[in-house]
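This document opens with one chain alone, in C-alpha cells, the form predicted alone.
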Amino acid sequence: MATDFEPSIFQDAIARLDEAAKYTDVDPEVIEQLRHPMAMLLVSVPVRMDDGSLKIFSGYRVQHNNDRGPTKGGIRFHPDVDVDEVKALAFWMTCKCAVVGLPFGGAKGGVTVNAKELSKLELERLSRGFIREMADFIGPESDIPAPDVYTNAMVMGWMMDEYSMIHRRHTPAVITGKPLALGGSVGRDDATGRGAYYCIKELEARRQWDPKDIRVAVQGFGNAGQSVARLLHADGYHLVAISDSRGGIYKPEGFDIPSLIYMKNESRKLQAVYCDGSVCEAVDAHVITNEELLELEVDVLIPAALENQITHENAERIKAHVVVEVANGPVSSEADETLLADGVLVVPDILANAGGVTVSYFEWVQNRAGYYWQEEEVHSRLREIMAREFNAIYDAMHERRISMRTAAYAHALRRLGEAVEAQGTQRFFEDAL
C-alpha cells in the first residue's frame, strides 16, 4: 500500500504520461482520458474447498481504454493482487497495445490468492468461479482475457470452457493463452520471453556485440523468464546469474540454462546443475538473494518476476549497463530517473514484454477466422512487429535525447491520439461552431 510519501504504483504509472506528452501534440483530452480506467468489477469469488470448507477470494477486473478496439490483458493469480496494481497493469496495456499496433485497448484481472497453496481441483474450480462472475463483463468483441502471474494455458481452458457454457456456443476467441487443443496458438507459450528476445538482438545489432562476451542476468525464472534465458544461451549469451521467488544463484562463467529449466520444471527447485538426458550433477555455484542479483555487474539486468524490484532505494547500486524489462513495472519512475542519469538504458515493459499480447492478438484473429498458422508464420510475424517498433522507439530515443522508456510512450500517445481525436475533441467542436 502506498503511503504518504510514496505513490500507488497506479499513480507512478500514471506520472508518465506527463513527461512523454512533451514530445507529442496529442489534445490534453487524450491524456485526461487515460489517466481514468473506462470500467473496473470488483467481484467476490466463492470456492467450495477440498475438506468441504467454503472460501471467498476477490476477484477483479479493470478494462482501461478501447478507443483502438476491443480491451485486452491477463488475469493473474497472486497474494498482493489488489484494484491499484490492476488499474496499473490494465493502463500499461493500453500503451503496450499502441506500441505495437495492436487494435487492441488495455484491460487487466486478477483474484487475490496463492495459487500455489490450492489444489488441482480448487485451482479449477476457482478459475471457473471467477468466469461466471465476470461472464457479462468480458467477450470476444468486447474484453479478451489471458494468463499473467501464476495462470497458465489450462487455467485459460478451464475459463473458455466455463464462458462457452454459460453462452451456450463454443467461444475459443473470448480467451487467448489456451491450449493448442483447444484453439490455442503455437508460439504462444514462449512469445512474451521471445518478443523481449528479439529486442535484444536488435540492441544486439545496433551496438555491434559479440554475444560470448555478453554477461546476462534474470530475475525470475518463469515462463517469460526461461524463455528469455533460454534464446540467449542458444545464441551463446552467458547467462551467469538466474532467481525465482525463493532466491537465486551465480555462477560468473554462465549456466546450462537447457539443465536449470529441466530441474525447475521437474522439481520446482531452482538448482546449479548440468543434465545429459534426464542424468543432472551438481554443479558449484554461489547462492544469492534476489536483491543482490539486481546489483550484480552484468551487461544486460533482466528482471522478469513482480513490479518496483528497482526502486530510489536501490537504483544506484544497479551496475547493468542495459535493462530489459520483461516483467511489469519493475523499475519505479524515480529510480527511473537515477539509471538515465547513470547512463543504464532501460528497455521498457511497454515494448520489451509486448511479445505475449502480440501472440495474443494472433491467436484471437486465428480463433476468429477458424484458420490456424504454423509456427515459423508466428515466430516470423512476432519479429517483424517487435524490430520494426523497437527501431522506431531507439530512433526516436535518439533524436529527441529522451529515454527509451518516455520515447515508448510518446509513441503510444501518436497512436492513441489519433483514435481519440478522430471521434473529435474540444479544438474540432470549436471549430464546428
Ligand code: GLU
The other form holds:
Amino acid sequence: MATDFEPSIFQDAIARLDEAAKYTDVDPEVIEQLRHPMAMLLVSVPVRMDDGSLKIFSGYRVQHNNDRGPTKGGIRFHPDVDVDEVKALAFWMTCKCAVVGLPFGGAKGGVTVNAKELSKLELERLSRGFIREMADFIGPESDIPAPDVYTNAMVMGWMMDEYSMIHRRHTPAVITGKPLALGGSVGRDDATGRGAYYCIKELEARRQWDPKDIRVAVQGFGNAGQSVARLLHADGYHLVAISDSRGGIYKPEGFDIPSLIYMKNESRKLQAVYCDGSVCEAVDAHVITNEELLELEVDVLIPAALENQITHENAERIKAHVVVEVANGPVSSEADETLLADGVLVVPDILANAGGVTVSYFEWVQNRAGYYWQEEEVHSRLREIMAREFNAIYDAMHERRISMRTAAYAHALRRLGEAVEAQGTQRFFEDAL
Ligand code: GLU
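Moving from the form predicted alone to the form predicted together with glutamic acid:
Then the entire complex follows, led off by the chain already shown.
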C-alpha cells in the first residue's frame, strides 16, 4: 500500500492522463471517469496447505472501465500485490486495449502470495479458491482474466474448469491464455514478447537499423522476456545482457539465447551456457545485478519484469537509446521526463506489451465461435495490428513533438472518448434542453 514515502502507483499512472488530454479534444468527462476504477472486489481465499494447516490469502480484482466492451486483464501472483498496484494495472489495461483497438475495457487481478513457495497442489487449490470467490464478478461477457506475472496456462486451465463447474456449463471464453487442449489459442504463449518484437521490427525499418549492430539488454527472463529475446536473437540482434529476479549476466559478444532459455527452464537458474545437443555446460559471463543491467551501454533496453525499475534515482544513468517497455509500468512518470530530455525513445508499455491481450482477444473470439485458427493467421493478424498502431503513434509523436508515451495515451483517449461521447456527455444534454 502506498505510504507518504512511496507514491501510489495508481496516482502516478493516472498522472499521465492530463498531459495526453492536451493533445486530443476529448471531453473532460472522459478523463474524469478514467480517474476512478469502476468496481473492485477484495477477497480472502482460504487454502488448505499440504501440512494440514489453513492459510488465508488476500486477492483483488479491479474492473477499471468498460466503455469499449467487457473488461479484460490478467491475474498476478506476487508477494507485493496490493490494491493500489492492481488499480494501476487495471487502468493500464483500459488504455492498452484502446491503443490496439480491441473491443475491451480494462481490469486486473492479483493474489498476495509467493507462488514459488507453494507446492503444485497448493497452487491449484489457491487458483480454484480465488475463482470461487470471484465467480459472480467475472464472466465471458463481463470480465475476462488471463495470465500475468507468476501465473501461466495451467493456472488458467484450473480457473476455467472451476468457473465452468460453478456455472454448470463449459465456459472457455471466461479466461484466456489457457492450455491448447482446453481451448487456448496457438500463438498466445509468446504473444506478449512477439508483439514487442513486431514493434522493434517497425522501429528497425524507421531507423534503418542493421540487427547485427544493435546491442540489447533484457531485464526479466519470464514468458515475455524470453520470447522477445528469442525472436530478436534469431534475427541477428546481439543480446548482451539478461537477468532474472536473482541477478543477471553480461557478455559483450552476445548470448546464445536458445541455450539460456533451455537452462533457465530446466534448472530455474539463469547462467551463461554452451549447449551441444542436450548437453549444456556453464561458460564465462560477467555476473551483474539487475540495477547494473539497466545502466549498461546498449542500444535497446527491454525491462520485462515489474513496475518502477527506472525511477528518478537511476533515470539519469540510463545509457540505452531506446527503452521498450515489455513490463507494465517499468518507468515512473518522473523518470519519463528525464529520459525524454536525454533523447531516449521510450516505446510505452500500453503499446509495446499489447501483443498478449491482442492474442487473448483472438482466443476469446475463437472460443465464442468454436472454430480455431492456424498459427500463421494469429501471427499475421497480430503483426498487422501492432504495425498499424505503432506507426500511427510514431507519426503522431513526430508531428506533435511529444513523447511516444503521450502520443500513445492520446491515441487511446481518442478511442475511449468516442465510446463515451456516443452515449452523450454534458455538451449533448445541455444542447437538448
Ligand atoms: N497480463 C497481460 C497484460 O498485462 C495480458 C492480459 C490479457 O491477455 O488479458 O497485458
